[in-house]
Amino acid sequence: MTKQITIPLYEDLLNGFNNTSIHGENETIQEARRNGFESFKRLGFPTRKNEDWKYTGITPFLQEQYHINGIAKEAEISAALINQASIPSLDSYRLVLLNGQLQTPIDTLPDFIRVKSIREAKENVDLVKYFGKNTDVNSFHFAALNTALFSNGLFLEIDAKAILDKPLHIVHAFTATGNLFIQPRHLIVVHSNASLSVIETVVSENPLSKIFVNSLTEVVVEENACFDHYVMQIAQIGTRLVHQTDVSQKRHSVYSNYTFSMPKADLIRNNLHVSLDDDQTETHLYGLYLGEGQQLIDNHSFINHKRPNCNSNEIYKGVLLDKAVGVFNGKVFVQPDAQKTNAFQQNNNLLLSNKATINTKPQLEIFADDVKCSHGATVGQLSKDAMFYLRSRGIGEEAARALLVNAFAFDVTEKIKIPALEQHVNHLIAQHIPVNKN
């Protein structure tokens, strides 16, 4: 077990454990937390010495005294906590979840896709077959925290064959008046031939406290489903996020996920693990974070091609300005029974002062013989050349380095499916890009 001396936290954790209590949940859900408990005693908080953790620190985001999850339901939602996650122009459903917690009223769905809090649905069959399945609480120290000690979440399920006309909006809000340790859990479950499309918004308001949010969601996409997955990371300064993504992915199905990690919040850590569980799968996955000042921004993904006849697409992009850092780290792991895999991944950073610092390390580690991978990454800063095209034809320094960025961040930007999504993220990008980073 890693040493957990200096982080009193680890100990309220445990604690925390022993002190709830799991009776009138499922027997799947308690045998679950117990052995998310069993795997966090062991391995403890990460540290430097963990490979993926290498040029993450995550000991200084752990040092403050948390509530955990003591303050959650005090908290009210403000309006303006709201509109931080407003999109102009967007048609579409919308769900609000305050510190994990769904809040009502909601907006009225069709009948064929069903919403519950996790507590709520704790008898769903789906909920019960598929919770905790795709997660490994033996190797992601945060992972088997959040299986122990989650605290509520969201459970969404679209019928077999439907299709949602517009995407849904999930605000995940977050507030507090003191610090506070959260662990919200999610189970997204797509059944067969079905579509559809959802936009979650990561938002906080604590001028005065630390959040740490470490959530976890698990998606199921069946046969034939088609699911575009959009995470928007917008939180503020003092908010600390940990978040992982767990796909199973049946045969025929096409998961897209779409990442934005922007500025402001003090560490955001993204773990993205997507599993090829059957033929003919199509997985897309598309990332763009754009860090300042001090700001850390981690994302690590893991593909597993376990099938044949499967095709793997991975693009990020990172923007990195003033003293942040940026990491990347990317595997495509194709196993033996694995032929006919198509799999492409690229990592392309653009640094815009000279204080900024990026680690990338795209990964291929392949066991079949009959397959198309390539992966690559790159690292540089504004052309000036470029910059001198654009000012000798009349363009302001601040406006040239905008327009350059957002061509920077375009093959990222352009597959978004939703125009007011495109929209607003190009947006967000403008607004963060001043005219001077040294």
Given for the second form:
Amino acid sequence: MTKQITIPLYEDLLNGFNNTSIHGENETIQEARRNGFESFKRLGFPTRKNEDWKYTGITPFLQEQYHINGIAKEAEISAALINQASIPSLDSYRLVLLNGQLQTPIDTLPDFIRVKSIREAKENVDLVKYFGKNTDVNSFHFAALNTALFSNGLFLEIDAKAILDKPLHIVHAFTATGNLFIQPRHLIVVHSNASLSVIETVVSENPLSKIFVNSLTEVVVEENACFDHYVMQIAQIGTRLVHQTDVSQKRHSVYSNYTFSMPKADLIRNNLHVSLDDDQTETHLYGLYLGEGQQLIDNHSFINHKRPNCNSNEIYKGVLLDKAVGVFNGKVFVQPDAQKTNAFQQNNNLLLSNKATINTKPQLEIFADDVKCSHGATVGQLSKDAMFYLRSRGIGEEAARALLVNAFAFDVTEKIKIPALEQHVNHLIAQHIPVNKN
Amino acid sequence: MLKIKNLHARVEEKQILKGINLVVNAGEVHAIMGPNGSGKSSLASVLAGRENYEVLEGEVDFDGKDLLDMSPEDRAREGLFMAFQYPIEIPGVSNINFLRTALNEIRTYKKLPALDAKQFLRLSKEKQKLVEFDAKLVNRSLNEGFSGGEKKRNEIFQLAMLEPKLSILDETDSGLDIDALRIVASGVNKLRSKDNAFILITHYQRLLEYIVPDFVHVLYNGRIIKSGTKELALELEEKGYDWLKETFQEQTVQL
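Switching from the form predicted on its own: structure of the form predicted in complex with the partner chain?
Now the complete complex, all chains and molecules, led by this one.
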């Protein structure tokens, strides 16, 4: 493929696939890998000519010589790395994955919840049933690549009617001594009438080595099930995250996603796809991105209303400092069958520096005639009047700025149902704001 | 406490203050009156340190310190408080959290230990009662959705909490009904002491029936053209400002 000529990584990955033994894996997964590979071979890496990548040039992040071993080499896990993920006074179960590999021993979990590495779970009925079913490898470059060459990951399922009493905190830690290209793959199945709350935290270390994480999480929320899905991205400089989440919702289910992209990582690109496959579902997507330095944070979401009487609600807030660049693209698709759809979308941005950039694009495509949809996007700065009001009461400039940024984020942070996490997020925001001097 | 000497200031290209002289001592209440556009609110803004005002000349001494040299937050920490004519709504910042941050920043500046949650709550309850401020409003977002009267009462509640040396009330009476005016005035009266001072900026004599000033000044065209006692306010109420403007213009001609 001529268009990929400048990216040696493309060749390495093609060779990588041919050298990877998929023998011994389940037939469904082998099939998915082959499809993913064929598709990636055809698609290659995206360029700015692809509409979905218009504002996010990925090529500069693909130039390094990356290790692309199917399974990451043995790496040492450090307490300091795990500590980055800790959330003060959070009462939770915890799992740790290092470079996509589930670490043992595992916290004792109730019987109704099962956790396995995805390779180990290869013959699991639900894994075979759901794996790759909701991921479109024909249009999404990184999803195709992940499907072809994923190393390992997590398979998590909670039984029907079960309710986990406290959140499950999954720590995705990444570390490497050289440059590493790593592709974890996860599947979460919430069976009917079950209720689950998961906090995923992505952390990394060693800014000297470049770590490219192309991860993909498939989520299935069965009938009447409820899933609160929190994602905290607090990776370090040198880390590039491309993360796709493919969610399928069944009748009467509720899915809430909260994505917090915090400073430092070189690149964060989130593709969040929610497919409303049945009637009367409820979907909440809340996002907060805080960019500093030269960071590039890109959130692409896609809510696909396929059936009638579904509600979706999306609020993303962005705060950009220094020379950070933000991208928001919120696509809502209302299919001809999806009458009585309620879809609400909002994206607000605060630029705290003259050199920060935001590219925001709400995108509604409606093919049904009895629906209620709205969207809006704003870009602004901190109000001078509000700053003066706070300062005139003795609050210093930095503290005033932090208060106002927290207030800006409030519409999103107040939606967090776990008080310890809400406090932690507010703390992270306040921590990053005062360092900026414009 | 406050000594203003020959203060000149402008906003954008327009000169608004043209030589203000005023001395305010501890224990005193001064009323500043004057027609629209005379520079009353600008004086308050300059003293509080609003950014778009530029001081051209003159000095302001606040308890031995150069007020004009300080940032707005340091002025507040030194004990200056301005009740805003139009308090700002800040959704997402809770009233109580805002006050706690402010109070503790002021205490840190004065090298006092921060109040813990319990102490702060006790103080807040006590002051709410003193200025008759609705407890429900305390926990809401700062001024968000407050009525005009509620916003003004919130300013007085903040004043009570922060215990400043000098308070400047910028048209706090405007837009208040009689009951709200009485509550605001009684709050201020309860907070008056021999150690603090107030500057009331107002259009109407009505407020001064409730808060009796020691001195009344008339500001016109960027200068104080007449000072007197509370009787002056009554005279103004009766005669308006025109007779003063005429005298002032005659004086200017003579000069």
